[in-house]
Structure formats: C-alpha cells, structure tokens
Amino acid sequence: MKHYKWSDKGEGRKIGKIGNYCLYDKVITEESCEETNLSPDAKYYGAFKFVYGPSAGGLLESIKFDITTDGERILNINSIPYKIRKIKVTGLSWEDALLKIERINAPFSASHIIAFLLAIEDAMNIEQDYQTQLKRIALLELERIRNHLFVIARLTEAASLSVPTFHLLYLIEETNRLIGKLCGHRYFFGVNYINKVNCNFEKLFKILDIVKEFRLIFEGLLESRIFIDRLQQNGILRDRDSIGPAARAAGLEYDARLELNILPYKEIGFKIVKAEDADAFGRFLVRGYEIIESSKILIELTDIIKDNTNTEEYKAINDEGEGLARVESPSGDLAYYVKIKEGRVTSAQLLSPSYVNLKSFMKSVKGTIFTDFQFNWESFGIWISEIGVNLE
C-alpha cells in the first residue's frame, strides 16, 4: 500500500472502524476500535423512556432512538439504525463492483466511488493521470456544495423558516442540473473509471451563480436571532475522535484533503475552514463557509482542467494486491480497504463518515432538551443508508 502501512498499535489521529480493523490517519491496525454506542441505562428519579422513530416526521431515514427523559432533558439515549444491507462485491470485477459502490449512498456517490477507485489503483499500483486527479477534486467539491446546501436547508426547515428553506432546495436542484449537464448524471453515476472521469467541465464556472445566491441566504441566516438561538450551545462536542465538519467546528484541523497526497489539493490553494463553538452553530458555520471555499477551488480548476478525456488504457503493475484510500466526503473521512486478484475484488471494507458521526451525535445529545434534538441531529449530516452496509 502506497498511502498506508500496517502497525501493531495506533499512531496519529484515530478515524474509526473499517471492517475488522481500526484506521488512523496513516496506519491501519488489527486492534479493537470500541464501536458500541449503547449507554448503560442508569436510574433517574421520575425518568421514563420515550421512543423516537424508526419512522417519524423529522427523520428522513429509518433509525430508532430510545430516549430516557425526565420530561424535557435527554438523560440517556441509544440508537438502532433500521437500514441494514448486505452488498456482495467479492468475486466481481472492479467494473461490476463500481455499479454497486456508487449506489450505496447516492448523495455521497462521488466520495464513495473515488475512494474505492483510489484503493483499487493503489492495489494495482496504477499511476493516475494529473487531469484525472483534478477532475476528481471537481466532483468531490460539487458534491460537498450540494450536501452542505441540503444540511442547511434541513436546519432552516426545522426552524420553520420556509423562505430560505425553499430557496436552498431550489439551489440544490440547480446544482443537480449543473452536475447533470457536466457529467450526464445528477449523482455522478457511470462517469468514474480507473484513471478516467467522463465529464465535460466547460461550464463549471456556473457554480458561481449558485454560490452567489447562497451567500445572500447565509448572511441573512447569520442575522436571524430566532435561527441562531436554536443552534448555539446545542449539542456541544469537543472530541478528538470526531471527523469532518463536526471536528472542524471544534477547532480541530482534521481534513483528509490536506493530510494525504492522494489528490493535489495543496497545489490549488485549499484552506481549512474552522470554528470554535463546537456546537450545532459551529457546524452550520463550517458548512456555510466550506460552500464558499469549495466554489473558489472549482473556479481555480476551471483554468487548469483540460476537457480532453483520457483515452489511454490503464497500465496495472500488479494484478494482485491490497489498497487503502481515504477522501474527505462532505461529512468527513470516507475510506475503502480492498484486496484484488486478477482484476477481481477478493475483499472490501468500508469506513463511512455517518458511522463515525452517529457516535459523535450520541455523545453530543446527552443533556440537551428534546425540542433542540432536530437541530443537533441535522447539523451532523448523517445518512443512515451508509451506516448499515456490510460488504461481502
């Protein structure tokens, strides 16, 4: 493996469980990764249990929360995701495996497929074309903008702010249409291959129009005391094991874009966005400013991406090996560890950001009140669809 090495013990930043292993920022170990989110059910005077979900109006996907409360405060909480899927990829060629990987979670399709392809290329020892690397950055940043718009729309909807909510949903649709024009599919299906991206970025600059409208909404929300009051001091989390916007909202400079040299982010002037509040408001700020930062990256790319598609066949040095790659998805680190033999996948392991963020959310929500639950939950940008995935 080019980007990672095996180790007897953890070194550096701990990221989370990947299959039967534990992933750190530069090493992978066979140690346990402490993965239970079940809390002991302590006794509280006057407390009772309240079940929220698995199908409730405030939840997009199926997850059940067992909440112990004394009326308003959340004293204890456990969660059970209700979207368990076994997805078979072993024995498949990497091309057939792609079709399943890119559909695990459509809103994060670019992150999943690029991390998977980088791991396959690592296993095969394939040198990526520089233009392919730049185009992959463009896909990841377009996906980040779309997702952050969605998370902020969910936050404004929870506050019953209909005008910004529908305006943000309109901007999400405009982003989807732009992606569709660039790549032929709104969720990047069928555009990524080994050392190749089939998109035409000639009109990439149009993302500026979308982000310009977003900035007006964002500035308006920052002046709305009604909105900000629901986020500040809500779900405070300062945890060295957190990832993505949740970590950066607590002032931690955790970002796979700068930690690894898999994609050339350092060459295009990328800067990490941070906040210090560590609460739902901090996570809102990080997502808002990251939309603006991502648009700057995309405009930088319009000058250096050449729209000639790489037509050369990939040249694999290895037909058998192991590879591990990690990207910064909109909600944090996303990684694949794969083994291949004669061009076929013999095993694959996934570390999803939602799995790690669910644990972070569970830590942050204790002691808050139930009327603030929705704002805290949405601020983590969790997708249940990728938590219960078992790759076979």
Second form
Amino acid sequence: MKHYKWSDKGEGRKIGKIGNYCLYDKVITEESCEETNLSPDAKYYGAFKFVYGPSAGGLLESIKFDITTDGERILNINSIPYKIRKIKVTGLSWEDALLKIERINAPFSASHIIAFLLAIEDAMNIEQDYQTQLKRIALLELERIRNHLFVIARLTEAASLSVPTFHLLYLIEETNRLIGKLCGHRYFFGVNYINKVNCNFEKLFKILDIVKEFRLIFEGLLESRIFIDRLQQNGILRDRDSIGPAARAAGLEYDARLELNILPYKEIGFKIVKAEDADAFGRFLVRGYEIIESSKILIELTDIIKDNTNTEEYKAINDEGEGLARVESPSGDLAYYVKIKEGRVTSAQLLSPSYVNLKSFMKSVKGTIFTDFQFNWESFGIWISEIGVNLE
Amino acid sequence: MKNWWFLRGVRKGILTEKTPKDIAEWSTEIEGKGVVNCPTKAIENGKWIAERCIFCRRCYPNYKPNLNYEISIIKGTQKLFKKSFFIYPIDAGSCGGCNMEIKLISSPQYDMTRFGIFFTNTPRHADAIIVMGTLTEKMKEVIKEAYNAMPEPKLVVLLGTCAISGGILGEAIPLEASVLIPGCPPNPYTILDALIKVKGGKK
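Structure of the form predicted together with its partner chain (previous: the form predicted alone):
What follows is the entire complex, opening with the chain shown before.
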C-alpha cells in the first residue's frame, strides 16, 4: 500500500472502523476499533418511549429512533437503520464491482467510486494520469457543493422558511443539470474508470453562477434570527473522533484533502473552513463557506483541465495486491480497503462517513428537545443508504 | 434587509418551466442495434426493456439515449385524483438517488403543486404510495403496514429500476403497481410526467 502502512497500534487521528480493522490518518491496525459506548438506557421517573420512524415524512430515508423522554427532553436515544442491503462485490472484476459501488449512495457516488478506484489503482500499482486526478477533484467538489446545498435546504425547510428552501432546491436542480451536462448523468454513474473520467468540463465555469446566487441566500440566512436561533446551542459536539464538517465545526482541522497526497489538492490550494461553536450552527457555517471554497477550486480547475488530453490506457504492474484509499466526501472521510487477485476483487471493506456521523449525532442529541431534533439531524448530512450496506 | 424572503422571492420571478430543459442523457430512452453484454439483460434481441435498464453505458456506442424522457409505463389511471393527488414516498432500500429526484420535483423548475400533486407525511392521507429501492428484509413489514393504512382507492407507484425489477442490487417490490417509472434514478421530468398521467391529469 502506497499511502498507508500497517501498524500494531493506532497513530495520529482516528478515522474509524473499516471492516475488521481500524483506520487512522496514515496507518491501519488490526486492533479492535472501539465503538463509542452510549450510556445504557437509564430509568427516569415518568419517562416513556417515543418512536420516530422508520417511515415518516420528516425522514428522507428509513431509520427508526427509539427516544426516551419525560415530555420534551430527549433523555436517551437508540437508532436502527431499516434498509440493510447486502451488496456482493467479491469475485467480480473491478468494472463489474464498480456498477455496484456507485449505487451504494448516489448523492456521494463520486466519493465512493473515486475512493474505490484509488484503492484498486493502489493495489494494482497504477500510476494515475495528472489530468485524471484533476478531473476527479472536479467531481468531488461538484458533489460537495450539491450536497451542502441540499443539507442547507433541509435545514431551512425544517425552519419553515419556504422562500430560501425553494430557492435552494432551484440551485440544487441547476447543479444537477450542470453535472448532467458535463457527464451525461446527474449522479456521475458510468463516468469513472481506472485512470479515466468520462466527462467534458468545458462548461464547468457555470458553477460560478450557482454559487453567486447561493451567497446571497447564505448572507440572508446569517441575518435571520428565526433561523439561527434554531441552530445555535443545538447538538453541541466536541469529539476528537468526529469527522468532516462536524469536526471542522468544532475547530478541528480534519480534512482528508490535505492529509493525503492521493489527489493533488495541495497544488491547487484551498483553505480549510472551520468554526468554533461545535453546534448545528457551526456545521451550517462550515457547509456554507465550503460551497464558496469549492467553487474557487472548480474555477481554478477550469484553466488547467484539458479535455483534449488523451488519457493513456492504464498499465497495471500487479494483478494481485491490496490497496487502501481515503477521500473527503461531503460529510467526511470515506475509505475503501480492497484486495485483488488476477484482476478480481477478493475482498472489499468500506468506511462510510455516515456510519461515523450517526455515532456523533447520537452523542450530540441527548439533552436536546424534540423541536431541535430535525435541525440537529439534518446538520450532520447522514445518508442511511451507506450505513445500511453489508459489503460482501 | 437581506432576509425579507418574500421580496427576494418576488424579485426572482417565475422559474417554472413550461417545456423540458437540460435533460441528462442517461435515464432517457435507449435506441440502437446489435448484440451487447448487458449486465441486467435490459437489451434482448435488439429490444430495449426500460424496466431492467440501469443506464450503465455498457451498451454504448451501439445503443444511445435519445433524450425521450417519457418512458414510464402506465398500467391504469385514477381520474378521481385529477384535482388533488397526495403522494407518500417510502424507501425500501434505495441508494438515495430516487429520494433526491422525487424531492426535486417540488423545486421551482418543476413545481409539482401546479398539477395538484402534493407530498403527505402519512399514508393515512395518501392517494398513492411511491416505493423506491430494492426490497430489504426489515422494510417488508413497513411497506405492508403503510399500504394497508391507505384509504381506498389507492395507487402504487414503483420508482426507479431497483423497485421495478431489482436492477443490479437485489429484489423488486412485490406490489401490483399502477405506474412503473424506470431510470437509475429516473429524471424528475419522467417522474412528473408519470404522476400527471396516473392521476388522469393534463400537462
């Protein structure tokens, strides 16, 4: 493995559980990756159980929450994802596995596919073409913008602010159309291959119009006390094991884009967005400013991505090996650890950001009240699709 | 005042589209000739079967999308819902793509409410249940309960290839549907077109 090494015990930042192993920022260990122990369901006088989900209008996906409450406060909570999909990739060629990997979670499909391909390339010792690396960054940043817009739209919807909600939905649709125009598919399905990205980035600069419009809505939201009051002091989480926007909202400078040299983010340069509040408002701020920061990366890429560059067909040095790669998905670290033999996947392990974020959410939600629940939940940007996956 | 949302909304004007714009190629009708190695057998004897297609491009360039988004299969309409049609989306085991696209038909570009289509938060108020994703074990009972909770007359809409045929990832939804909306995920225009048709309305 080019970017990681095996270690007896963890060193550096802990990312989370990946299959039977534990992933840190530069090493992978065989030690048990300790789960966060949620406190046991204590008995409270007058408390009763309230069930939210698994299928309800406020929830976008199927998950059930068992909430212990004494009226309004959330005293204890358990979550049970309701859609568990068994996805078999072992025994498949990387191309066949790709069809399944890109359907693990469509809103984060670029992150999943790119992390998986980087792991395969690592295992096969394939040197990536520089233009392919730049194009991959473009996909990841477009995905980040779309996702952050969606999270903010869900937050404004929870606050019943209809005008910004529909304005944000308009911008999400415009972003989807731009992605569709560049890559032929609104969720990047069927565009990524080993050492190849099948998109035409000529119109990439159009993202600037979308982000310009977003800025005005964002500034308006920052002045809206009705909105801000629902987010501030809601779901406070200061946890060194958190990832992505949840960690950056607590002032932790965690970002896979700058921690690893897998993709040339350092050459392009960008600023890590941080906040100090560690609450839903901090997570909202981080996402808002990241949209602006990602648009700067994309504008820089418009000058250096050359679509006419003939990407060379890949030349694999190994047809057997192990590879590990991590990317910064819109909600934090996403990693794949794969083993291949004779060009076929013999084992694949996934570390999904939503899995880590669900644990973070569960920690932050205790002691909050029902009316705050939706804001806190949406601020983590969790997708049950990728939590409920058993990769076989 | 930046947060005078009403004024901001008025200033933005009307964004709703009368005619379809900027449709992404993949998830529209596929046309072509020849034998191809299709992973879901969506092309058999040169015939394209929309219900099975995951739009993976394995058939390209022999087969190409032609931008026709009206690919839904209507098996029956219910004119009682012509004026107002309340839909309840339920996720059996999707990748999140169908969830996003069904949400986006409420965006200003599509504005589903102008056709009398609304989301409801409970199956008790629903005229149609929209099921997306492959059938997962735990959701079997939930779907059954939601379906039984709906008042008569009721419709079933299967959204996306996973729900219709299982696609590449699993099992289809075993409910008799009034409309099948193919796509991986389906285009919002396809979804809107299908919902208008099944409620017996006009575009």
